[in-house]
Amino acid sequence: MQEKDPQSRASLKQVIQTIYEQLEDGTIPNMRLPTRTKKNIEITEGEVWVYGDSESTRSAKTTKGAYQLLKTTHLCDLLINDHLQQNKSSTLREIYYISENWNHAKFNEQPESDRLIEDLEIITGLQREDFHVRPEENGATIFGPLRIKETTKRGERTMHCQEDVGEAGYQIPYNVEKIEFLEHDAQLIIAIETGGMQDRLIENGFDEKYNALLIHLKGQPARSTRRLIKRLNTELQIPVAVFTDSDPWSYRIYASVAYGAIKTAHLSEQMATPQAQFLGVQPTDIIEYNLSTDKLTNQDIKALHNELTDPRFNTPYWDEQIKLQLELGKKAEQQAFAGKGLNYVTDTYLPTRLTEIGMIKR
């Protein structure tokens, strides 16, 4: 039994309490939420991203609200008595599955299901991982000089994220409270978008000498993914880089591990990491080191137009970089590089930008 399981199955006991005791009282059953939009983001002191005071309710004066209700009850009955009772769990997608059996509650699509795990989540101030709930393997890794402990069904292990384990690191589990940080020797993160470029740098050594961490987010990161470097930037003091292409859709990544995304705005205080820096690739980039580039879609050209107004890139730097992008009508990818030589990717441009920001010496 996990360390949270009692807290957790009396939180999602009072869920089902509160709604008995609306039946009981004679009062439509109801839930109030915090309304989940982009309108009702707010950026704290912290400089993270959580939700605003807008709420919405969910009542059983409608057909749909009821048919939410229903499904509410039913997954903390799932959750209570086969999760946490029986010491279990399921993957999201599991869970959409699983309703198929639940007759008039059962869930009409896996983002349906996603979503309210998302809103017990919010309800009761717990992770799904706290409702022995897991996504999908997400495949995101770390490595560089750390050696951590982890504690598994099958016990704990120990292990150092460079030298005893395969040449795209270690793979993150989804709950990184299992993990316990020993001892480091690391100077900085830098966090990856993509697999090519982290082997890139593990190939050429870049770990070594610059005692770095590189962890693959994987494109858009995961919560666990996240969730680590929160902790090893607050734990042990790490400075962290998020290392992109150079396109809207990236920067919406380094957004999320910097200030936190709409959907877990719920979660940003224990996922987001403020002080991470945009290492690129910049727009300016593109100008300065004669990148190959591809053109701008119409996609894209619309999501830089709304980054222009979105309260994580309200600053002087994003302004001046997303017009510039504007402008040139370019993107390009991390891998761009490439064209000027397999090292100089580790050898110029990351010194060189590492530098800039103020993470390393030379």
Contents of the next structure:
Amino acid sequence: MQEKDPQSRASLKQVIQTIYEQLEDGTIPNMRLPTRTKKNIEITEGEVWVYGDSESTRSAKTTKGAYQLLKTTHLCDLLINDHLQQNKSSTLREIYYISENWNHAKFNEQPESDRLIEDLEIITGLQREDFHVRPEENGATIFGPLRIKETTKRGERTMHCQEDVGEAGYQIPYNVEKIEFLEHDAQLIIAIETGGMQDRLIENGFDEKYNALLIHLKGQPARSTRRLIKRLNTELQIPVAVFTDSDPWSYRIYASVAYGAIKTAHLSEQMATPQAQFLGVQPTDIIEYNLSTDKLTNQDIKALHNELTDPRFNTPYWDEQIKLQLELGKKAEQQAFAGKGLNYVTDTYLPTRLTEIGMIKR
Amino acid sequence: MEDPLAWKLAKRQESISIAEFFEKNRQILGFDSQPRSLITTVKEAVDNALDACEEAEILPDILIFVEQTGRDVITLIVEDNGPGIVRRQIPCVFAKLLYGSRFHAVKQSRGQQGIGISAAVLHSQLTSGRPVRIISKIGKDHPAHYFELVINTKTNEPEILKDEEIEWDRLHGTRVELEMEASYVRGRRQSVYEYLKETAIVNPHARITLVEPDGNEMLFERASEEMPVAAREVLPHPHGIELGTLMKILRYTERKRLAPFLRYSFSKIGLHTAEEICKTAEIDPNTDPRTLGVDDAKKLIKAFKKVKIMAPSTDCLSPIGEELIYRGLRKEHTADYITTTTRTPSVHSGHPFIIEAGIAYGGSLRKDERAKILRFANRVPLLYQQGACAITHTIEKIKWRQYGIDQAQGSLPTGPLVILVHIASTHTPFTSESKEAIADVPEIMNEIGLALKELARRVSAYLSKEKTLTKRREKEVIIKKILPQLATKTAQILERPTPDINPIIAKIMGNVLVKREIHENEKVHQVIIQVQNNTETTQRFTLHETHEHPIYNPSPTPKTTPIASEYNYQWKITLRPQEKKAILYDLQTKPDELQKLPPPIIDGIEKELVTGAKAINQRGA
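With the form predicted on its own done, generate the form predicted in complex with its partner chain in the same format.
And the full complex, kicking off with our chain again.
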């Protein structure tokens, strides 16, 4: 039982209450939700992505809407009476399977149930963790000078993310709210796209030398990873740098850490870290460090052009970098620095770039 | 084209043996293959039977008996309940080519050349060597005559082998028995079965029974007791006359002067018109018509075209009629929707004609096949040469997609449909002497097009209505499944009573809602019936309540009809879209009887549009 559980139950019950009252009242049951498309994305003053004012109505007038409302009802029933009442949790995939027994309310595919859970987050203003719903895989790993306390189902666990963990680091749990930060020596956070690069930095002792927290993003970062970065940044005031490959998809990884994503725009306030800075690899680095490259594919080029109109990249810096990359027609991986020796990235590239963006002083 | 050929045939028959003539004209006469020989024979016999019955105004009852009596040998018996044939005419009717009464008449009839049945007799005689056997009886108190006949192929005269009086159980009628080289096929378009089936469609007043060689009996039951209106004989119309024919009647007329000749030999020519024609042709109206030559005849035909002459009268035509085509189609096809039309008469080169058409859609018809085309000329099915026919050409030209029916560019439409076209005319222009395909005459194609487009519009309207209704029913099923679950589930989670969802169903379905609430009191119960129109149109209907006991203080006041021991109350209600009304009354009854009250009844609205009441539709029925 968590502290927040009664509140979560009440919120979910309110959803049911609304439908019930509409039924009683002779009103066609309906639910209003923000339109969850790129068109309805706004940037707040805090520079994160949120949904705008555009709303769509889900109404039992249509077959599709009626099904969604019925599914929502069944889902709420599960969350209220099984999860919160009995202190159980399910993964997103498990929920999809649980619905097998819901007759007409059965989900046709997992994205459908995933989406409906996001809808409930939006309606209640809560997060899926509050409903005891977790993703299939746990978050990525963190390594660095930080002592935390995690409340697990089997009691509290305290550990230091350098001293008490193996080389793989501390695995971020799906519910980051269960973590308490006890103490730290961290000067900066480096969020890294690939596990290989995180390992390189650990092996080279970069965390010790610069008092850096090394966080693995594992491609597009999970919610928990983004939430942890956000908490470290706001609660402990540690600056964040994002280190990825040099291609359009990696820039989007940075953007989702810094500003948020369309699908989870309702959670941007909790998860986006607009202070996060892009470290590299920059298209200009390709020239400056004479990195080994691959050719841009057609999809890459298309994605770069899309980014030129994406509000998250609407800065002179990104404009210049993206245009340069299109001109070069090339992309590079983080691992490309290995061509200059295994220590080059930690000894030369990172210190140079971190100085440039003002995160370390020399 | 028909008449000149006939004349030609008539002339030829004097100089050559008719057996030779037959051999040379097998194809034209319809005896070029074994299956076709049988179909043609059946066709000639059945046409004769139908024509005879029609003339005598008898509802036809025709039996066709096909028996396999040897390898490639078929015995065919066709028996009708027609007026019979008088004894002395029997030999000529069956055993003399080009004998018939219809030859000179300008009138719509099935056969026209008089070669039909005697050609079949000749075919039988030539292939089996057996005589044709006839029984005919003209009435109850008359004897039945039995004949065995052959045609003398040298003289084209009947030879009588037997002439007897016999006992026959029929009151009147004719029976023909022929043996011939032929074969019975089934399962394809050109078959005896298909021919009879199509004949039954356009002759819904006929009962036709077919006994196949394997003993299988097929009945095409009559769908109407109504005799078709008999076609009247009329004089030829000047616009349709051909030079040869004109010369012929000029030569044989009994009139002494041209003007009266014109008046009494043609329809639609009066005193004034006759003189105008003479004037235009620059021929003295007093000239003896028998003295006129080819050049004069040509001048007359030119004049016919210049002078304004009234369109030919059309009462010589005998259309089947929309209703009977409908019944014919319904009788032989299981379709969801059938629509038919009869156009007003029209004229092609002086010959009046009427186009009739019908479309049957859906039901057990195949969806993935091309439309089945049923072509008829003067009630005779056309089985051969579909691709050469004006009917087919017109159908192919219509843009069926506009009417929601699939069609590959320039071909027949695809879908579950049967298209029937009937042309009734005193002169049907065929593409060839075999009379199987109608020629592409613009006037005829235009009329066929107009008829079919009218029907296609109706089919299109039907289809879109069907679509909406299907959508509604689908929606209703789903809404009736989901909403109740939504209601029970939410109620269960909140631990509250399950709400009544009828008002919502009515709203979602856009229905008229009827909601009856009863407030129970100790003695007198108050009843409130709320009606709300959620449709988009104004609804007028009657609400019925039936009780064992009388009601009190009704508002508004209903019409009351006591039925046996019950009281029936009727409120006539008109509701504009979104309008609500309430009916109030008091009821005195035991509480347990309240549970058994029958639901309110709504009369005058389709049942798909009513929620909360039983819908009946007396107005529509």
